[in-house]
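A single chain, nothing else alongside it, follows as structure tokens in the form predicted on its own.
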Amino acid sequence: MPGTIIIAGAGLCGARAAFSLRERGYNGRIVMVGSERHAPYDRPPLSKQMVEGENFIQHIAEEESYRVGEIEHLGGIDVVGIDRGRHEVTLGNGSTLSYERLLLATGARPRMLPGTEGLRNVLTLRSFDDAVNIRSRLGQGRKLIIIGGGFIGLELAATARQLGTSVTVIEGLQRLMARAVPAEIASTIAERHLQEGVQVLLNVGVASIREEDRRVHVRLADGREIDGDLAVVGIGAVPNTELAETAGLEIDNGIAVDAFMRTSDEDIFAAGDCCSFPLEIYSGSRLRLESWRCAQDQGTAAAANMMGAAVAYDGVPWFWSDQYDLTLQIAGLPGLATETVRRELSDGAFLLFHLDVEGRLVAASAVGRGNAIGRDIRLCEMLISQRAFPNREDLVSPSTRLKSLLAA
């Protein structure tokens, strides 16, 4: 008789794992436990599609699919403890469940600024409820302050401007998206925000935040004060590792797993934003990625391996962001590059190839309108996966089809 697989975390990663187990023929009990009252949903639309009112929640699957698949979803409750010896988890209501295999898909939480806890008009954006709350405060005549010039903050800035909200973005580094995006692409995105009337303040820190007369007052390190109706903090995320730490599992910038998503306990797996993993295409370097595709694909891999397969996760990192009419995409890890080669595309779009010291393609990034860059980035993913050493002249020339480089 097959036992029970418990999934701690009911986001994209956990839901993908649950359905993959059934697709692979697992006929034991599957219990997915998550703190949110909603059925699992995609998070990217929360910042990208808020213009559509409250209709931007996109469920991973219809409720009926869980019933048909005999996947038990316990919402509004957390797994709060793991007894590895007894193969049991404790839930927030005090009840216990036994498991044969356990998947930790606990995700990450927003990093907050010290001293802002309890302020009603200083928020973060991670959940659907967060998004609904923020959306209700945007519109004509409102002023939004965004602290942090990363993907989430800038996507929210673009959405807020489309709703007529005045926006100020405060970034402590010298440019936007400095940790994630090459300077050429960041410059293009920054210019687009300036065209839309966003005030962008760079290379300045936040000294303090206070609330007064239903307004938020942000004092900057240089003495200036910015006030608004609402402030949203977008300065990164912290992996939810507390459950694993308390259980004595290995932690290394997240819950440490091997290429098969297995933790230091052979019956406990972890996947998605909460875990760090070795990536063979980059010589086994250990990474932690907050990425929609990574969460989805690692959930699928974890499901296979919980059933006894040996499916190593080795996906090329991939990120994207939609801001106004522009889309940026990144495949691979640009930070490993020592050289960048640029290819001009049509309608102002461009593609950057990032090469390491030996000339290997380790990443590619691009920006353009709509879906103009999607196919090129997908081909670059394949080249990165193949560990290609492309000719630089071929990379620069738009007449050289990337598909021909794959064949080479």
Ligand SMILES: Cc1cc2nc3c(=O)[nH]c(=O)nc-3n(C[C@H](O)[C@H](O)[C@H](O)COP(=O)(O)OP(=O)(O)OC[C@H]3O[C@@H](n4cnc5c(N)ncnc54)[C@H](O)[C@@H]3O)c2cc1C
Given for the second form:
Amino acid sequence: MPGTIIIAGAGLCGARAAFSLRERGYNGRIVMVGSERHAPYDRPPLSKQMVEGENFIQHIAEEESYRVGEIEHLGGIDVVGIDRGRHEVTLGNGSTLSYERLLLATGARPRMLPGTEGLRNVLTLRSFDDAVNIRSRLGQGRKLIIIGGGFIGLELAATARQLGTSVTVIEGLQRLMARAVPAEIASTIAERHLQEGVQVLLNVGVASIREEDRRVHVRLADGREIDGDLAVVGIGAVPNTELAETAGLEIDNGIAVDAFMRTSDEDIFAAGDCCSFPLEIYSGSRLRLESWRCAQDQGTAAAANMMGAAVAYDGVPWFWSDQYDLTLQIAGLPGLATETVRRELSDGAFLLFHLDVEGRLVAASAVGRGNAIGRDIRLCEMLISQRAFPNREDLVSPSTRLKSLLAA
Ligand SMILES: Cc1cc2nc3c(=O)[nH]c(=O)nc-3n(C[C@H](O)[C@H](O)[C@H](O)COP(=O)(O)OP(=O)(O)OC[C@H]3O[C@@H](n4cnc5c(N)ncnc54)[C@H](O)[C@@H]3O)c2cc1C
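Okay, that one was the form predicted on its own. Can I see the form predicted in complex with the named molecule too?
Everything in the complex follows now, all chains and molecules, and the chain you saw is the first one.
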């Protein structure tokens, strides 16, 4: 008698898991429950492709595929409780559903700036509905204030400039994208924002925000006041762990899972932005990533393991960001490195190899136009997963093909 797999969260990870279950021959019931009313869609275009108008929602699969795959999607409703003993979840409308296995793919939500709750012109960007709302307020003659110089804020800055909006970015640290991106790459991107007319204020905090006459007034810690039509806060994301926490599952900077995406309950799995997981290539260090590919691949791994396989997730962390015609990509964890070796590529692009104290390649990062850096980063990912100790001269010299450094 086939059972039921419930997926809480209908984002990329949840949808990938649902389709993978069917691709692997699961013949029980699959129910995917999601807070958002939309069918699962990709988030990366939300900050990058607003210029194309309101049709920038990119669904993960055609509506028809859910029907053919017999994947039930309950949209616009939350999973509000888990009864582990009864193997049952409760939904926001009070109904219950029994599960044989449960996947938590609840993602993350934007961190809010305290004191700004309820302000109509202070927004965050996570969902399609957020993006539509923000898009409707951008354009010639409008002024946007972005609080936080991370990926989402800067991608939005680039998009808003392309729509003719005047943009100010306020960043509390000394440089942009300081948490995740090596300084050389961040400075190439920062220069580009300045050329495009973005006002960038560094090393200054926000003291208070208020709304008056439908305008937002941001008072900075140094006393300056900036005003605009809209402020968007991009200061990071918080994993949605409350459901797991209330159910008594282990939490450790996200819902804690093992390499097989299993939580502290053997019938409950978690994957994507909501979970933290150990990564074998970094000696089992526990990480939580907010990355498209990780969410997709963990959804696939969780599906296999919910069906009884033992597929350990061992992907090299990978992230990209598009701003104007520049793309940056990061593979691995640059924060573990003690040395950086630079290789110049054509057309102003460059590649950084990040080595740890023993000379092992632990990360690579690059910036360039269009897809100039994609192939090199892919080869670096392979070197990172092979735990390679490359020779520095080979890394610097563009005439040494990275492929030749890979172990057979
Ligand atoms: C604007 C933006 C741009 C991005 N750009 C990039 C990029 O360029 N490169 C990159 O690598 N990554 C990017 N990301 C990150 C990437 O989109 C995420 O890593 C990915 O969406 C994570 O997928 P997920 O399914 O784990 O979580 P989510 O996409 O957050 O989906 C989780 C879903 O679960 C729902 N949910 C939460 N709690 C419940 C509940 N209790 N019951 C039911 N449903 C629930 C949420 O509403 C949400 O719909 C971007 C993210 C954003 C927001």
